[in-house]
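Shown here is one chain on its own, the form predicted on its own, set out as structure tokens.
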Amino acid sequence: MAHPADPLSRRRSLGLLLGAAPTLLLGGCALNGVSEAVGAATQPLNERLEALLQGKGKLPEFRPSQVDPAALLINSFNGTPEFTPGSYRLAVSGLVSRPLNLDLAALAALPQQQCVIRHVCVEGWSAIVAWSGPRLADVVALAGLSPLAGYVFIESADQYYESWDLASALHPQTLLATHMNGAPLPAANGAPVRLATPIKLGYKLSKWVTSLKLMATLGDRRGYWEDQGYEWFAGL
């Protein structure tokens, strides 16, 4: 089986060979009067760029044994939301047939997978992380998908929000991760329930997951940094 880093080295060769220039403009910096108004136009050729690469397959993995839990570092947005025991609920609502409120309990009872993947912060670190839970697919098939939804809106308890494409949100390894290389996921890393996927850059990572809106298009709020100038799509 080839190294995890092989497959992830040539597309990130690809993406900067094809997708140079919008990935400086678009990238995790505020954008500048110029830069804006050619990230506007680059944009869309770059989200579909990062989705061509992105694909539908399942990335390789790490080994359990490649998980360093100290380069995992801890970013505070609005400081750590407190939840009292059995107060946690999950709402799932929008473009869905069967609106949801789901406490732990629910999302426990869902199929469970872990995926041992590389969580790339904008930041220039790296850290090899298990994350576990259900996946994202799994409680919007649970809710009834509408054929008309192509996003989903998140909103997390510490007031962040963030928005993806439908595609990403479905892929496999997408999950709603309850548990961090094999214990209960901490508080501070997002817990109860955070995002967790090796396809997205981690600001689009919630923590304190709260809900899930599916809807038909983007509305004007895309994404906390989004909104100040960050690259809308973030894949790797």
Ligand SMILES: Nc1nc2c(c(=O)[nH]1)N[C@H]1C(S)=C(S)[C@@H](COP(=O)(O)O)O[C@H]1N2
Second form
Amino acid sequence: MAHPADPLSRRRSLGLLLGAAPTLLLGGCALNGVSEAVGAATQPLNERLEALLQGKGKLPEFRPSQVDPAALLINSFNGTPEFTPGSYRLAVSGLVSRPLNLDLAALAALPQQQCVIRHVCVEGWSAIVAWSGPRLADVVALAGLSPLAGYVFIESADQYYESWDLASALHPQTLLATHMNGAPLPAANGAPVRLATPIKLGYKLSKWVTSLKLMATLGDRRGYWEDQGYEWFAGL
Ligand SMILES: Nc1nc2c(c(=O)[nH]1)N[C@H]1C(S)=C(S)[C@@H](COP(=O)(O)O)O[C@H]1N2
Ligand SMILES: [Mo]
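Structure of the form predicted together with the named molecule (previous: the form predicted on its own):
Next comes the full complex, and the chain you just saw is listed first.
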């Protein structure tokens, strides 16, 4: 798979906004502690800047009739791991009061959310997809979120890994999808559990998720593609 370099247009528009709105940025940084943001090399400035500039509103959803199954291309760096449904567990650990090992029945028992959104891959394609499953926020709430948590580290069965800012992870449109376009998730698309959201680029949307770890800071491993130069926040 040949992923191109970072989406340059985003870099450029961020640059323009930075030039145009210095007062706004200083104001926002002061609120959160500029020394913390600048001093912590582990915390990309992009995160605070982009969160500030884009707000945290809901992104558009589509009608189920707009779903185009053929437009969603399979994009996997390391094959397709297979699960026997009975043996699947989702570990929720780190900065939580009750570490969990959830089976599929436990995920199905949570409120189910449907979200028809546009999936955008930096390789130059996009597709409208209907995802459903529990909200990531509901799974984290079940485990009892510590106020010290700021990030989620996500591991997958194919050795893919990702890290997200907590606000994006807990966004109401961020799901742990178990179904796609009205049917159980196909193996190639991440069965039995994958991330889905309209607020992040495709490479943030881990398939075959096996572990969510709540963290206070980012570690050295920020994401499979991010560690090769891709932008970490990857917001839409
Ligand atoms: N575990 C895992 N998750 C992954 C990937 C991967 O290779 N492994 N590829 C990412 C990329 S680049 C994209 S665009 C989407 C593709 O999802 P799809 O194959 O269901 O279309 O999955 C993302 N999640
Ligand atoms: Mo992608």
